[in-house]
Amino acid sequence: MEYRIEARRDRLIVSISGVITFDDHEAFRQIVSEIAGSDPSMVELSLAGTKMIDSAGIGMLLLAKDKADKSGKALILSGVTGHVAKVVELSKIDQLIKIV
């Protein structure tokens, strides 16, 4: 997993590429810290460059949602396609995190 964080005036955009698996949990903790410490009240996790996500990755998305909620921020997912869209659909995460 690779990621890039871009702060805009109205939102924090975290673009994630590659694969999101259990092996990425340490790097994902850094993302969660950035979410909690950011100024914008909107956080967008862009998964457009993400090719694969496993169940641990879904858990990490839920962790980001929980941290955003506790920090008074809204979290949305974007660029959900292909394999990632199928896993998101099967896990029903779209019922917890808004997908745009």
Given for the second form:
Amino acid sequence: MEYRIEARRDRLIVSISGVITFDDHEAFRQIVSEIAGSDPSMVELSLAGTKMIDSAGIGMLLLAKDKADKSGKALILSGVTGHVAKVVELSKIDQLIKIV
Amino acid sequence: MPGDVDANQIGQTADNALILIVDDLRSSRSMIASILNAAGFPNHLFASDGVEALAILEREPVEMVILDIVMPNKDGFDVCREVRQRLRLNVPILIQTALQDADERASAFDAGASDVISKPIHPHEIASRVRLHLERRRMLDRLQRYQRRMDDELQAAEAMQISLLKSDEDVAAIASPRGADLWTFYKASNRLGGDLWQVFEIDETRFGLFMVDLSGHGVAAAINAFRVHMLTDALSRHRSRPARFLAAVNNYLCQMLPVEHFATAFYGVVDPSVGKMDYAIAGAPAPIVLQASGGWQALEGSGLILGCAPKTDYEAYEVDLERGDRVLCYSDGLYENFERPELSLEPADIARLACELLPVERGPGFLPALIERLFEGPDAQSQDDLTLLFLEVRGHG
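In place of the form predicted alone, output the structure of the form predicted together with its partner chain.
Full assembly next; the chain just shown is listed first.
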């Protein structure tokens, strides 16, 4: 997994590429703390470049959503396609996290 | 001991490692001993040739050997080789040599030396190397001890986890009188896993099939699997109604699991006497029905993963199961390939393979054959925990 963070005036965009698995726990914790410490009230996790995500990866998205909620920010997922879309469809996490 | 005084003078505490000094010259032995004393290593044994050195190494817990090469009876190279090959000791051996030839030094390493130091001996060098090799050896010993202990603990935990699963006989004792055959497969990706399957007796005609996959792998997932196992015992009153059962499991998991942990599950209640299965799904892959007529369908239905949103309602579904129909339940470890995403499978791929296999392999041979085909060998080397349940409906009579 690799990620890039771009702070715009209205939102923080975190673009995640590659495969999100259990092994990316440390890196994802870093993302979560950046979200909590950022200024914009909107956070967009862009998964357009994400090839695959495992159950631990879904857990990290839930963690990011939880931290965003607790710091009074809205979190959305974008660019959900391919394997990620299938996992989202199966897990129904669109009931928990807004997907655009 | 005389060394203690010297050691204190240079501000170090003495290291009581037992060091064997092997040299045919008495003057060399005492010189090395006094250097080591001064450096804070006061605990020595002495040997004046190779034969004597090996005799000491066989009976004393020597932690470091300082070895001369040229000696009567048995030279340093032979001692080295015997220590490694015959005595099988990994004690560090420092060879001291006046020979400057690179080949000569290389053959010391080939014989099993840990390090080579040049004569004439430089006090600071020998003390530093002794310290370095002792530290290295002790660190390796500690790591090995730690690893052995972790291995033992994991092995015990693995046995505990496997003991949660019913034996083939217990499964048959539930399914068979109710008009079905059921085979199971479970393998953790790394000793402990987060998958769990259970089979419940419900009444005279019905039994429940429960499969759950806790997020993540390893110890944390396994602990959560133990919790779910206990939970399902406590929720036995809901076992006849799959949607209600998953809703109850969900409510408990919402309290139990940290925010980044969740579970996926399938629960089906099979009644071969009326040819029907009631079921509910929470984020799990939909089981595949392989019809007696030769066709297949993935079960319809879905539902939110467990452990995230309390009071979630799960939808109740049902499917007709004719005599000769088969149901394949599987965890995502069967079709997801994270090392080579392009090799991940679709339900249709699994169904097609299963349909191909069925004429050849049915009953107890089916799951092993399926795994062998998918993982190109009889031992599933899945990166994820893998669970499979395979049900054949016989019907009554």
